Amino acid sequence: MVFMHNSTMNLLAISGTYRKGGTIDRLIDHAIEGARAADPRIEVERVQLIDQRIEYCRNCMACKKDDPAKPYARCVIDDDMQSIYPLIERADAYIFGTPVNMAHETAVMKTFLERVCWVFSRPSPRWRPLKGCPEPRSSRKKKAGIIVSSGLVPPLLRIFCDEATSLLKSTCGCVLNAKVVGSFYAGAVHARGVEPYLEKAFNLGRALVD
């Protein structure tokens, strides 16, 4: 069934390589092909996060602290986050791409879902003893795909590198409202290259459509 919308569906792209036009990229590219496939209708809007001046969170709680009817919070940091913001509360589905660095997301994709966990979410009055954790401030649910990549480390090793999807996994849901459709993992891709994968880059983006 096609996603239905009162409006064309809007879908953010969040690229979180150092490599512009590298296997992140490309990936991002045939996943956003799929989803246009899917309806042609649909409109994107891409960050490359490395060409963002981002700042790290202060932790000082602004966001946390504001009216939680808010769509999302104010944060006070002026930095190219404030551009981003409208763009993240305005789609209706995601598309995260990083590379693996230590087994973890790119430096810039975590300092990024920093400065996004409390201007999207507000602290949860449920689930005790854990009272206070983030629940989505928007009611409105979305989707979301994520793609990560490692050039040494085959999809069957991938258990003992991939800290990232998991923590990109729980920032969908607890924060953006966002349903997980779909991930991968594209390994090994200095040996394999990266045209193993970009079938499922592909299907994924179909997948935030149908």
Ligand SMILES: Cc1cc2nc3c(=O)[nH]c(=O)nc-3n(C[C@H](O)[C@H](O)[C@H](O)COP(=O)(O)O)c2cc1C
The other form holds:
Amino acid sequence: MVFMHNSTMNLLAISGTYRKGGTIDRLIDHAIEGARAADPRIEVERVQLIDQRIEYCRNCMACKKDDPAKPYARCVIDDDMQSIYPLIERADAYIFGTPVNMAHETAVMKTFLERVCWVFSRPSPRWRPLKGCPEPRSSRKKKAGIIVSSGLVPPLLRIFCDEATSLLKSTCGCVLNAKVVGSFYAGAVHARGVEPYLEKAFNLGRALVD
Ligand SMILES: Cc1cc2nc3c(=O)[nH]c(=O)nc-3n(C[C@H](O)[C@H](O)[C@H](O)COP(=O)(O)O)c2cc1C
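Please move on to the form predicted in complex with this ligand, as the form predicted alone is already shown.
Let us now look at the entire complex, which starts with that chain.
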């Protein structure tokens, strides 16, 4: 008997830029194009964080204490994150995009990640030093791609101007159970523009599906 697989991949793109249609949004567009080129059937959701009402985490720890068997914990804050959580849960792959502002992800991206942290992870029961650190609630293996842009600092000097990628990578690994299959830094876009990085973005999207 032949089993037909018609399940399509669900891709969630999350943009942390303040400028709609700017560098990060164009790179995310190309990554989505690359993913669609690899598989036209994929379903794509896109969240523009700046358009959402996202409050700060209150450190109430209700999510951290919630039943560790749940696929994602309940957050007590009644804002737009409540409709984003199911999208995060459903996704098979993620694209995260953020400019670096003062060498870090944007404040809206950080606010978002803090609201994701203990909702999608639970304290690890393993021995020290990992005991109590976040481990993903989901056992479903996912994939992720990370895009970071900077205005001034070129790729060669990235080490001085990119704290964003490491935070996104650790969130993918420790919280979302997502393997980072591609990541790049679009440096010095004020001088270079976005064009030199479009192909990288396309290839990153394709790698998420391949
Ligand atoms: C408050 C602020 C801080 C910034 N800090 C840096 C920085 O540390 N290094 C840098 O190269 N660019 C910096 N930039 C420039 C942004 O990284 C750049 O404008 C952004 O990557 C462009 O992406 P966008 O078109 O999606 O906004 C900063 C921009 C702002 C508004």
